[in-house]
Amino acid sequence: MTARKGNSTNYRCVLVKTDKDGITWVTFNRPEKRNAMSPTLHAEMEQIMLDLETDQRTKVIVITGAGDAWSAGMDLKEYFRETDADERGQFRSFTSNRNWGWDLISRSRKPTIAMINGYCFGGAFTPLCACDIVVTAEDATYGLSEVNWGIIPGGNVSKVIVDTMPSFRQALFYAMTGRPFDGRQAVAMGLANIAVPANQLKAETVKLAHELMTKSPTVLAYVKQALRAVRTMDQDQSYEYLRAKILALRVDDKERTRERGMAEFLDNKSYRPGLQAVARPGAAGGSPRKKVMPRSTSKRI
């Protein structure tokens, strides 16, 4: 793997590259195998989400593939046949693997969003579930196509896609039938967000990535955050803990969203936030106000 340069870096297996305006693309750039993961593609994907957490210029992340596919889901060959023999091997890949497609993508501070632009196979579904809004092509192809060569979609991919369609019905019907759907449907079965002819995707990602950056980075986190841990939570746990998680944030938002919300919203009647964000200070985008401070004499929350 390489240094990285400026605004891009080139690994063997994912190419890296920041936009002046805080966009981080993260393509899988394996064409010629429909971007299947590797062992390789999985040492530098974790290499990159940990730099990328920390990365300043990196707003909102980014995750696609090179040419007509997502990713085609594992390799056979390189991440299963060649590491049946090789305990570490095996070990090292199939760590990295968890590391970067669930546990550093779900708890990324930072936006994620997977830009579904072909085929999406297999393993792919675990990091396709695990960023937080999916925009796809709407031929896109998807598939839990294991069933037809005799194993269970692992990884976690099985617990994943329950955890994430609606229907419980619609996972046991395509992980049993194998059979594959496309970019509407995915839509319609919770699996994406958004779907869009081919040719319009790169630019309703991009304006989604805009949007995401008008909001707080840190009450966006928060947001994340709070969202994903009480889904695992009884009424009662998950009201104790959003009681404390919105302390925190007042304490944690350098920005002072809430209070500048505020004072916009009771005291100068400029701000709807139902229908925009609050103007972030010394940041583009946002609603384009005069910027307010907080009263004086108001304390601070």
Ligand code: ACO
Contents of the next structure:
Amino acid sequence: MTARKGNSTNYRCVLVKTDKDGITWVTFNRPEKRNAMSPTLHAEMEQIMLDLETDQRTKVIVITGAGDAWSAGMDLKEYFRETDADERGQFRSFTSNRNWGWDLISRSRKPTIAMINGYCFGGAFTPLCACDIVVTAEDATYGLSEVNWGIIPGGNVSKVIVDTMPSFRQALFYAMTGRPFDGRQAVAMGLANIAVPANQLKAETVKLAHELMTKSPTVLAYVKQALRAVRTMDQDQSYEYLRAKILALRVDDKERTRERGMAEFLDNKSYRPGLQAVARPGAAGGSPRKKVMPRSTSKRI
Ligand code: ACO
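For comparison with the form predicted alone, produce the structure of the form predicted in complex with this ligand.
What follows is the whole complex; the chain from before opens it.
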């Protein structure tokens, strides 16, 4: 059951709130269980991610956790022990988990940010890696703790960490030892992008979301799709795919960013694409830009 109020929807295990600027905050909301992922949470997240994909108000999706955890991973009681003898329940929650935790997030056309505010263990690494960008509290605690209670990093955790972390040795080390690490280390090992003190976490995330909103959403969606798709292609396939994709974008991008971008740079000389995005036409969430100083006289940064 859900309770709707204005731009907020309260599910049993998740809060969803869309700000007027287009950031939708998806908050795991089982703080008393450190936001461990139960079958109910999985079912709700599957529905939420499906809904947000076509929600016109949502420009950027931020996934975070209530209290002092992002998520303590799978709920050992409800997801594992209670479904050990329940094949149907196990299949349903496994499938929901896969659908939202990897497929729906990683394939979303909207920018997705994981805002890691605290504990992040085990199965939580899948949605963590599925998100496009990770902003973390410096003192957040991460751990591939599966080994500590007798399983391998399953779901698809083993796969997503070796695909995401540039150092295979680090992936092996942390999966084999189960040692916790913090947000700064998560950045150093390529799991997160930005680490900030906890009291700056939300402001940093909002700043990033607003930066993303200055770009054409269609161009951003294509950038995401392209980078993800080429990972499994060889050189020839990638050249062909990217050529087709870039042509498709010219049709798909209703903001005609490419044409406007060239005209504003080459003809109007109003901005430098190396340093900022071309202004979006009447963009909701995008900041209208003044014409900058002529390029020949303005200070270079
Ligand atoms: N599954 C089920 N319940 C959990 C989980 C979990 N993953 N994590 C926390 N809880 C519950 C606890 O059982 C406890 O419930 P209770 O109040 O009914 O006894 C409550 O949440 C609070 O947990 P505490 O351990 O008391 O909280 P504390 O702040 O001291 O420690 C910590 C937090 C470090 C996150 C600890 O709870 C923990 O180690 N949790 C398990 C982390 C983990 O290894 N997850 C599994 C990863 S593997 C996978 O996801 C496939």
